[in-house]
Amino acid sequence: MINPATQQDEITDIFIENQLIIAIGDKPQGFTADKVIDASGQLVLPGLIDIQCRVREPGFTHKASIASETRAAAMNGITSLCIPPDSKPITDNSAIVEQIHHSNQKAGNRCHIYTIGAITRKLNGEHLSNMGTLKLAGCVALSNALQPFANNLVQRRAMEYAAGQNMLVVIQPYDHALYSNGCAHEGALATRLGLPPIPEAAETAALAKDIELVAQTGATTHFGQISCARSVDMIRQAKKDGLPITADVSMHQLFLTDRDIDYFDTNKLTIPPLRSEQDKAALRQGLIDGTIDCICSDHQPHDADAKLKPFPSAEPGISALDTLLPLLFKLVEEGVLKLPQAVNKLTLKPASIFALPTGQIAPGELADIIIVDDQCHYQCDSARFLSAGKNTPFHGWDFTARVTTTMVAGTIIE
């Protein structure tokens, strides 16, 4: 078993009784187990928290579905789920909020959903939603995701509600002008290549301007999808500064490079964009001193028309939940992260910064359970991806870790 939240690594027992874990090591007094799982040779790890992603329900149901994304991130190991706003219509309201718990509820309740509410209405970046509302309705966190603010004032006031609401804010940093329709890392590969570049100010200078406003505000903010060096670098200083802050990375982002779009492969068109050897090794660096707070999917699964486009005018995003955990394994097995370390940035940490009540097995909590086989071997195949979307940059990596067993709140799933 290896458990973060307690720092144990050791072989033992784990005694489940309804939906929660009552007792690890010793057997309780008087308890029968109806089912017995022999993990042998295998080991136990919290569920996995995927704090974005998106199950493209409602709205989008031709490229997935709550019923379909819920199963594959089951089936490997995800055992909850944060989703962003920017569904259709937008998750600005209680009843948005609703439907899609009662969506996973028909699905089976395969996984927790958690839903991030729309910090503006309609997401337009003007006029701020009721985040009371949202927050009465289970929303964990407010954001505006993709879309701008109107201006920097909306932002502060949208900022400062949310303070008062004691709500966490979710920024990805994001400068549209400076994005200007590009489509891949400024660098000598996109010149080359005759690519709309994406400068890395892209990102840095509407993070500066958010960290700004987290001083101002004294929001509690989490920024996600962080790709450059110098975001890393701006980070760990206003972490220094005391700001209430942390922060997580795409996976891909840790693996892939703006060399690896050559030839135009559009599964590796991503936003942000890949970058550069230099970001993704400042990037495993923030992981490893603990800049960077936690990892997530960023999972975006599409339809196979969505990437038949010209590089520019494919639609960005990767599928992501059937690769997250073993390439989550892979950055063990390439010495960036102890597996300790490593599962706590999927499990505790999100868990602790979304104020989550999973993320560690102990007596008291969810059984949220996986059991994973760390010696296996075998080739990623996308057309075996329980997500309905294909779309991965990472067909044909060998892989060595997969989930054998999920249990979600006491429950196999299967």
Second form
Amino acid sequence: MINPATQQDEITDIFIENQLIIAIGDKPQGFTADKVIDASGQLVLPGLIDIQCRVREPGFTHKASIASETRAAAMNGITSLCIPPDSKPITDNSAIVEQIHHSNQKAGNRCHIYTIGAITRKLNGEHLSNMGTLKLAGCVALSNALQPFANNLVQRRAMEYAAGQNMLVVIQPYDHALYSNGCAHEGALATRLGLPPIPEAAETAALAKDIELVAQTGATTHFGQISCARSVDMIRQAKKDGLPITADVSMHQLFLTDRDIDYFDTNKLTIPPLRSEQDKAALRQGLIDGTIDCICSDHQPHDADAKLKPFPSAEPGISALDTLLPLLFKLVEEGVLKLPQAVNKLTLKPASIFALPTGQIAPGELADIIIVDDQCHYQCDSARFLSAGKNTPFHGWDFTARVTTTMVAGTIIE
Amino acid sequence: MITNNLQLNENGKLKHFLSIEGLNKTILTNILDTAESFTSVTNRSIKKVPILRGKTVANLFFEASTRTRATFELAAQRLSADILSLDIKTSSAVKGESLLDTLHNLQAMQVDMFVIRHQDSGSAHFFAQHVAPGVSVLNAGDGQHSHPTQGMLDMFTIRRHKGSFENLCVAIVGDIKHSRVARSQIHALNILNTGQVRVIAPRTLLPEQTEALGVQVYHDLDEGLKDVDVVIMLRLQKERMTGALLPSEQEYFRQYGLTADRVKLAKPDAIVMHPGPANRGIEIESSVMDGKQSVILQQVTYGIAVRMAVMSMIASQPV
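Other form of same protein, the form predicted in complex with its partner chain, not the form predicted alone:
The complete assembly is shown below, putting the previous chain first.
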């Protein structure tokens, strides 16, 4: 059992009753097991928490659904999902939040779903949403997703109001004018292929402004899907300055660079774009030294047609639930992180940033537990993905870890 | 860099013509030699050979074109092909049909060769990936990526006037950033071992890491033109002014316009080229365009022979 919260890494027994873990180690008095799971030779971890996952429902169910994606998540060891507000309709009122939870319940509650509410109405960047109501409805954070604020004044007020509600603000640094119609990192590859480029400043110029607004407003802010080396430096400095910020990186950014686009491979079209080798190295370093607090999947399942287009017209994003855990073990294999540290980045850390009641194996906690066989060998095969989206850049990669059992709130998911 | 070279068949012969990058010197030289043999055909009173008799060529232009479309049509006609030219503005693409469906429908009409121009970089590769075996794709310009037949007709023009490439200094002037023509020329010049390739442009019209393409970068036109054998001017699109890439046409002409005085900085026997359509008085002075060193209209004529060469080389491959 590996439990980052207590830094435990030991062979032991876990006792579960109803939804909760009731003891670890010694059997509680009077406990008789209805069912015993033998995990010997395997790893027992807290269920993974993915803080940036699009399930495509409501609004885009031709791509995926809550039913398909919660099952894919659970079977791949992810027991909690945070979903951004840019569904259709947009998550800017409590009815949508309830609808999402209702769909999840209908699908069997295979995963805990946590909603991130829209910080402006309809994500229009102009009018503040009913943040207090969204909080009551269960939203764990607020964000404008990839939509721009009308101006810095609106952004400042939105962050101020959110801070007053004790709500976490989630920002993906994104300068719309600098992004323009870009679809690949501005570098030698985009130049060679004539792809409209996305400069580094499309992220860093926005991030610099966002950090200043954190300093101004004091809003606790989480920066999502950081892609540039300079962003890592800026966040490191802002943390040193004592600002209340955290950050994550998408798993694919730790393995791929713009060169992997090769000859217009639309499965490698992402926003933010795959960056340079130096950026990748800096993101890994940021993860090691804690500048980057956690990892997300940035899961974006697509229907086949979305990618069957010339590169600039294809839809960006990667179907990432099926590869999140095997890639986490690859990070360990490549010596980037030790296993407990790696597990921490997808369990305890995201749970503490988003204040989620999960992420550790301890008496009294929800029994969100996974069992992992980390001694297997298989080739990643997109056709066998459980996610409805088969759009992966990792098809054919060699993996060594897979989930054998997932338990969500004490129930084994099948 | 190319892991999967779609353009060549298992014998290393042309199957599609998508980009200059990925082809070797032998193939490029072969195209030039074949084009040379076709120039005699285009000069005859009966300008037809039966190489593509019974084959159907579809011209698919999603973007406006005069020269390229007309010369592709003439090239196919002179090779005796049946031609289908589609005006996409009135076709089903505007009714929401996907690119792939358009392709499949035309393929169902038993087209053998597609000539495609599309605004997306990589669209020619996309088509080539999805056509049926035995059907070929010729790139007539994809976004800002490649315009390989233009690149080859420019090489043909240079070889006709200068013989070989080894000792030449070639300068490409203008909007490199948005130019598929420049990218194709640069690749072709480097594959053909050109002595030196220069690009001359203001910073805003150069892509990042331009040097990685194998060129020397100049921001000063006068400096860059010194002792060159070939000057290639690129068209300046008017939209560049509104995109805050340049201050004004006047300033551009003052700094980067090719005037008769500036031509004198190049070698006395230097040739002046332009892929067209040219903006007189913006990137090039009329007296230069119509002057004795200009080979601009010959480029258009050679375009037919070069396109015939590429089509016939592809058609000669067993499918």
